[in-house]
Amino acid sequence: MSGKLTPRAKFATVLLRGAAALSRATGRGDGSVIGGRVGLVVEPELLNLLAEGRGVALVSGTNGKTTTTRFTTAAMEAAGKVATNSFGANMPTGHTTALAKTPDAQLAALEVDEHYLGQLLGATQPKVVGLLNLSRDQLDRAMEVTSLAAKWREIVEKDIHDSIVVANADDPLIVWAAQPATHIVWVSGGQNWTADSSICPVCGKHLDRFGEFWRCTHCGFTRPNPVWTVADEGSAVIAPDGSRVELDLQLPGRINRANAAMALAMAAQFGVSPHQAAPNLSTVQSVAGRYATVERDGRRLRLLLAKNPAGWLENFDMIRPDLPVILALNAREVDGFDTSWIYDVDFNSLRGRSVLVTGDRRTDLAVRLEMDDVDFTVVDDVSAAIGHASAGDVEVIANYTAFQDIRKEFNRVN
């Protein structure tokens, strides 16, 4: 950070920290949002001033932002102290607080809401921008996905100049959005959800797919060659020099190996070798409660977050066979009130399991499961669901506020 904060910026930072501390002391949350809001009211340029002089990495995408930011932070810490908002708060108020809390960090890894990417580019002048994926989200809360890809492409054309873009080569929408950048590093980790990228974003014709490879036979738009890849076998990432970087991740699933590949590729732009950074990734055991295990009455519950069709599909891919599953669905303001997206989720893989359904919109979810011939039991809340589950391991998948309700039930487990 620049050591030349104006007196007004210093005053704003003091007020920011005070507001955040008061929020924590009164049990109203960690204070990231209110602190940043107070600081930016006093000094509207505070985010820019706090970011000045730091090496900043931004991480954005529909799914995996928080986990990839946590991995990137761990990887970059091999080069020095890192300021981060890796517990969430991914709008400018949260970014401002994250930077104000760690004034002595010369590096920063910041998760960015998809709709604020342009604003953060202007405010932080990042060295690296990680673009993970784009898929449909709740339509009453998020922009239609192709429109968002077009917005990102416009941002890249206008606002990314010297920044290095680290981008997912397997997602055609990401490739199209990132293409105008001058410096691009392509990463491949595989992609389960392809329903939003069956049409060529350039010409509108059908895309052909062959495993991870994709191309448009009409206009020639095709998957670029990735220089970072997730290994086909075992748990490793293949670096640009062809060396195999073994991972010992505590987080499950193919998607987290892909997130780790993105993190290593981003950290490498700061001079951190993947072999130096990889051991740090094993220190990440849960992310704001995601993947955490909690126990009650002889049940061990693993908590998984899924907010949209792609997220639910990835979670179905990582849950362990034959275990009971608790599904929780809310539809509050931050979730989006429209639950029609659950009709884009394929629940067939849950057939034959013990499935318990809860949350504010449990009956909506029950109707959807019935359509896929999945047997289930509807219960009032997570306590009742635990009581109905058999003893032993249980998988829990919940959307955002349902997940927060469950965290609260277990004393805000991290």
Second form
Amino acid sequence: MSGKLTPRAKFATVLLRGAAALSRATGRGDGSVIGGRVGLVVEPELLNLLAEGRGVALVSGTNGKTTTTRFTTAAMEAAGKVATNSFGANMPTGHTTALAKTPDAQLAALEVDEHYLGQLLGATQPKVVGLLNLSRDQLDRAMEVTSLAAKWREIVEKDIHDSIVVANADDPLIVWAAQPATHIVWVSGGQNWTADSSICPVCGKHLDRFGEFWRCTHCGFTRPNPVWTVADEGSAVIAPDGSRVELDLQLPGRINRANAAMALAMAAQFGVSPHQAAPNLSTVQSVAGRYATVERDGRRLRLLLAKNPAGWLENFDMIRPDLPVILALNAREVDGFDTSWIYDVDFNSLRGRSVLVTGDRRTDLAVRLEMDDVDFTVVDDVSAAIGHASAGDVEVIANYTAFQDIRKEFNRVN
Amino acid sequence: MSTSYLRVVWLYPDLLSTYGDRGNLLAIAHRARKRGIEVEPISVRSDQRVPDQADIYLIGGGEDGPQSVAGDRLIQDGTLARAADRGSPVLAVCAGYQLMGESYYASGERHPGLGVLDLKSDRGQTRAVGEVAGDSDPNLGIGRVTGFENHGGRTHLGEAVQPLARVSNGIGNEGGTEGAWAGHVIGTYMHGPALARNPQLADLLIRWAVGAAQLNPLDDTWPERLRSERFHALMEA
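Starting from the form predicted alone above, please write out the structure of the form predicted in complex with its partner chain.
To see the whole picture, the full complex is given below, headed by that same chain.
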């Protein structure tokens, strides 16, 4: 890429890398954000220039962006080198850095914050856009979910021309948002959280559901037929030609099988067959600390990230029922200052197990758990939680900054 | 105690349940059951009739579109307004609170409300987002209130209602007062688990519903710790 860049863009790229390296060296972070910021100041068109001529895949949605981007990158690598923002810096500064750091990659897989999708479509002219799901998230500062779906629909209508949209057929809000696109590939992996789509986004009447299937009896808005599906027992994906693609994922849960199906469908648009791509997905063991296992004092902790009600439900689906579980809740700026959403999470499945509660807002969790008759012990931090847990495996579920605190405690495990 | 059984109706969770509104249903059920009062929680979708034989009605918050759909449905149905007139306890939150008034603004238009409370809502210049707290009306006997607000509306109270609280932090109705009450109807901008953060308010609704002057005290170690943490956080801010 860099061979074709203007001198100004080349200069911006050099400064970007310098700023990122400096930030890393001084221990401020991985430098993606500050690097991109510097580069974009020098050359505002830098993202567009760096993306030009590459085969770009964008991934957006409320939950599973980082993991799906990692899976998609792994799958696309069967076709060549892939630039990616693997640490979750998912705004234009992060995208600019990702592309600047890997100038020789002909392909790119980029995770995009839901609110920047329009901007990224314009800047990168992606070949493929993956739309995962939409649910309530950080309501005190983010847009309410149906407004976001409406904004996406508008963007798809206006800005997606030749791109292929790979979209989740099980989520009515995603289907509604994706519908105006010319080329759509529907994927189904199941959906546990349905509370944000009980109403038809087209006409406002009720959606009827039968398992994964949904339909509005009033206006006829219906789940499209998916061409990629996760097989019933969850160990395989069925490709559009009907062939079974065996999955051997290292990451747990229904949601990750759905993420894998999305990744295979996206990679297929770049000519990578799912049979060729699937083994690559098995190499993904953890993603920016998510699903990583850390050890201390004879306890082996598996770290799970859950930022919103849908995410917590998915995590309850993946934890082993016989193990102690540590729950950590913060409400700092990036988490959202409001903890009301924990009342949308059903904690009943935790009854009868050993539950340890921590984080800045552990008292909020304590009050919440009491209401679902879940026994718990409140502890000051993750170290104290480890002391309380019995030796052996322990599951840890934390929201964003609580998760980062725990990662820090274990030397920023990846 | 005159009853040992409560039917608690949660209205229109399909339209008005944005910020953990289920928390109020859970708080009432939890606190009643701890006292040996059986609770039947009834979620009523917006395409169903509102039951008229309920002991407590709850209605939550939502976006403009769903709010006006819910308002039209409730006016057409008529049951909630009749129940409130009869003296059934009602807790209405955020968009639901605005619906209890004479009129409200949604999607750039003025809509008629149910007229259960003497108040009107319109749009503010800014969105009110953050912790809200204040001293509640001494007549209610529930002490200070604490919650989280997130709304674009401003509410102006008429003669026939009292404010739920005088605001010490946050905006509430318009910066001076928060919420409103008349008879057994309470409206508030404290969203989501308002009753979990204010157990005294939950108990007030239960007392009204069962016709009791007093309820057995519960072990409120955790709710009280949460309350003092939230008040403390406001003092530090």
